[in-house]
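Below, in structure tokens: the form predicted alone, a single chain.
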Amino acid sequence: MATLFIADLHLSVQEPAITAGFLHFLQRQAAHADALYILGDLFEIWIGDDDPCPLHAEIALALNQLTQRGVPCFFIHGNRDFLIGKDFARASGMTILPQEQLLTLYDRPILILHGDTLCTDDLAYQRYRRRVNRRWLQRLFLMLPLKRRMRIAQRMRSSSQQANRAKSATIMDVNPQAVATAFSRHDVKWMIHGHTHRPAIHTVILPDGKAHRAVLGAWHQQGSMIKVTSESVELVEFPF
């Protein structure tokens, strides 16, 4: 048996191609998981569970169909999706992890993440995600209406693709400093997470040793998970 993750889907109305593939992911592999980890991102833009989107409701109805033949389903918040609640969570019978969750599978301990957190030298955009997890300003934006919420989940979105094309591609990727540091913080040999859209198992030198750190790769043209069995630990890409 093999527990599978995955992460940076970008669900939308406008790429059903993905939305096809994620489905069939759900009915042909994840099916046979010990467990499914979502590790962030799973959708575009989230503007609040209630949010009468029906892509949000298939997709909420296909996991709860999942957990419902015995394979739970864990999710972690990503930078999109980072105002899914507990109604959602109800209704796709997701579990929600903390940002930071570690993990033994198969005897082998795990930290996973969505992986922004590590994104250190992007000054900008940690001040943004400092901004936007205040629970006050959440519990505020969920009070307006529902066309306000969408215009302004748009204009962020725009202005961070604006940010994002100045920026080098160095800067958006992760820190090794602050990957050495989640290492050492949970005394782990191994981590996973996505956000950076870069797929790869990457060996770390630390100072008491080697480390590894496997990264999910986007959802864009093909399927990317991450499958753990108790012999290995593999990236897999495949065709929707």
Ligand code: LP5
The other form holds:
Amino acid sequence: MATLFIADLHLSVQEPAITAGFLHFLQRQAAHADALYILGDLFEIWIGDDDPCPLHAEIALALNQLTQRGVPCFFIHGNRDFLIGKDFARASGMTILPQEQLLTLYDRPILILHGDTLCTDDLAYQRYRRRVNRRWLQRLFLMLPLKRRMRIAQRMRSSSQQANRAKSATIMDVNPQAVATAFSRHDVKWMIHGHTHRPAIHTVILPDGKAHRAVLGAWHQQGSMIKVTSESVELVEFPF
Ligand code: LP5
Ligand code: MN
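Output block for the form predicted in complex with the ligand, input the form predicted alone:
Everything in the complex follows now, all chains and molecules, and the chain you saw is the first one.
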């Protein structure tokens, strides 16, 4: 048996093929797993659990059917869907985890996180992240009419895309020191994250030995998951 990890599907009504691929993945692969962990950016954008977008109900139903079949499903917020709250968690049957979570799977300790907190060279992003993670600002935002929230989010998306065009690829990747600090803070030798859209399993040399950083791929033309069993940790890409 295996535990599956996915991230960065960026589901949206504009990408029906990715949604279809995800639903297929839930039925064909996740249904036979010990558990499913979704490490953020499941959705392209999230402006509140009260958004009546039919896609949200469709995904919640499919995830709930998975959990009802006995496959527990866990979620860590990404930088696009950090407003996913209790209502969606209840509707989908997912358990929302903190931004860093230590697991032990098949006797293997593993740190899981979205990955954006490791991108410490991206000072503008870290400043932005501190700002939008203020609970009072989120509560204020969620009190706005949905249309107004969508307009703000779309402006934020275009500001981000514009800002990203001026940033080097290195700045938008993880900072090696931040990675090493995360490994030592949790005294762990395995880490799984997403966010950077650079799928790979890296060996990291730490002062006390080797560690491994597994990075999930984003879902564009194919699916990407990390499959953990008692024997191995594998990065698997698969057709929708
Ligand atoms: O997302 P992506 O891949 O383009 O780039 C990310 C970082 N950008 C972001 C911003 C999101 O895309 C915006 C989506 C918002 C959706 C939900 C709205 C909820 C609003 C809640 C208000 C409380 O995450 C980008 C990184 C990149 O990853 C790589 O790591 O570089 O970071 C930036 O681009 C930061 C920019 O430098 C500044 C961000 C512009 C937005 C400023 C808005 C100010 C806050 C307004 C509060 C209402
Ligand atoms: Mn992300």
